[in-house]
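Here you get one chain, nothing else, as structure tokens; it is the form predicted on its own.
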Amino acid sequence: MTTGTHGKLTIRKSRSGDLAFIESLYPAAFREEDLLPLVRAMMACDEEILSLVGERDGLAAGHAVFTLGSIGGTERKIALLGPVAVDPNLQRSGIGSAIIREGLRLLKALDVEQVFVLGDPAYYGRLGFLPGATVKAPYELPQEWSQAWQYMPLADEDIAGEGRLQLPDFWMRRELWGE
């Protein structure tokens, strides 16, 4: 897999030796949310995810996961972005954005047509994600999260369409989707 370098930041596919960093990163970055069970399940499924680590000056600084999936009833290749975390001491320095952009580039090379995310519209909007995804999340989202469900077309044409996201089992827990 190709790696990308962004200034002093090197972005590469995660390796088994990164697990301790990843397991310490999420509790530090998300103090009010326990993402470790999800992250551990994701990291155990190499073929269904694209897991990227950003290193600044040789030290792990951030992590992002893209989960490969499909839209129910179609052959379309899609991905779900998340979770994304950056060392709290390095947040707001462009690390998360750089890792996400590299992941999008790699996914496009794999012929993934769309990427979805459930997150802050202001942040993800700056990266090119669009509100109003017509493809539904695996479970109904709370109304107050409607603007947070976003998508980005990677194909030459916007194939938004309709349907429901089909993802690996680790994402198929209702509580991950706000219920």
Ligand SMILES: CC(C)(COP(=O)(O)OP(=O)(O)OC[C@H]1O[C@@H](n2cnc3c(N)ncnc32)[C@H](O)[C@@H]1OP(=O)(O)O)[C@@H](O)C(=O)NCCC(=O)NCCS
The other form holds:
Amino acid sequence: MTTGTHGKLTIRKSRSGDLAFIESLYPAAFREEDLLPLVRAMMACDEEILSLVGERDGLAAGHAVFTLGSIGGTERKIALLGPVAVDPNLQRSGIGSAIIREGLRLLKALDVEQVFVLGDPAYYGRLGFLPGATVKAPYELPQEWSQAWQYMPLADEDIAGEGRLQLPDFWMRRELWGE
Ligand SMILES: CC(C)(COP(=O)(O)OP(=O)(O)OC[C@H]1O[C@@H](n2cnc3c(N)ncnc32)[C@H](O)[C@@H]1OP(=O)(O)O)[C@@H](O)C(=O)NCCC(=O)NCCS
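For comparison with the form predicted on its own, provide the form predicted together with the named molecule.
Following is the full complex, with the preceding chain placed first.
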């Protein structure tokens, strides 16, 4: 838990009582993209995700999901970060970053070796995500998204894995990875 100029911030695993918050959060945070079908499918697969809620002064304010997966043909444990959303009224006060950092800490404790993300390098680069992942996204990404495909090594020894990310079914839809 951290207390700063914006009030007390707590990060915890989500529970079933958070579903109403999550259902209202995503349409508010993503005005041009309907992520609810994906998020609902994820929330129904408890064992394959790490779902975290950030609370500001005891009230749910943000949410992020990490999906556990592997690299095709290997035993290597990896995770994919996304989506991440923060209440538009509370953005830019450190909630998104705090949820992501806590997720990375928990995943490292689970011996996850790398975490991948498809997102804006201006945001994820600040958190330590790196460009140039040798492991590929589940589908071929559009050329203009190549910089958005980033990774973070969590293991002490960097694994230069190759191959494709293997993820649960809810991520295996072409349209989630660009046309
Ligand atoms: C992106 C998002 C999750 C970040 O969470 P947050 O709590 O607002 O961000 P933090 O306070 O942790 O970090 C703030 C810093 O990140 C950067 N930042 C925030 N949102 C950004 C964005 N969309 N693009 C680039 N940089 C961004 C800013 O530099 C900001 O610092 P500044 O205020 O000093 O300029 C949140 O803004 C959000 O829900 N946005 C809409 C949904 C979305 O785009 N999700 C991410 C894609 S999966």
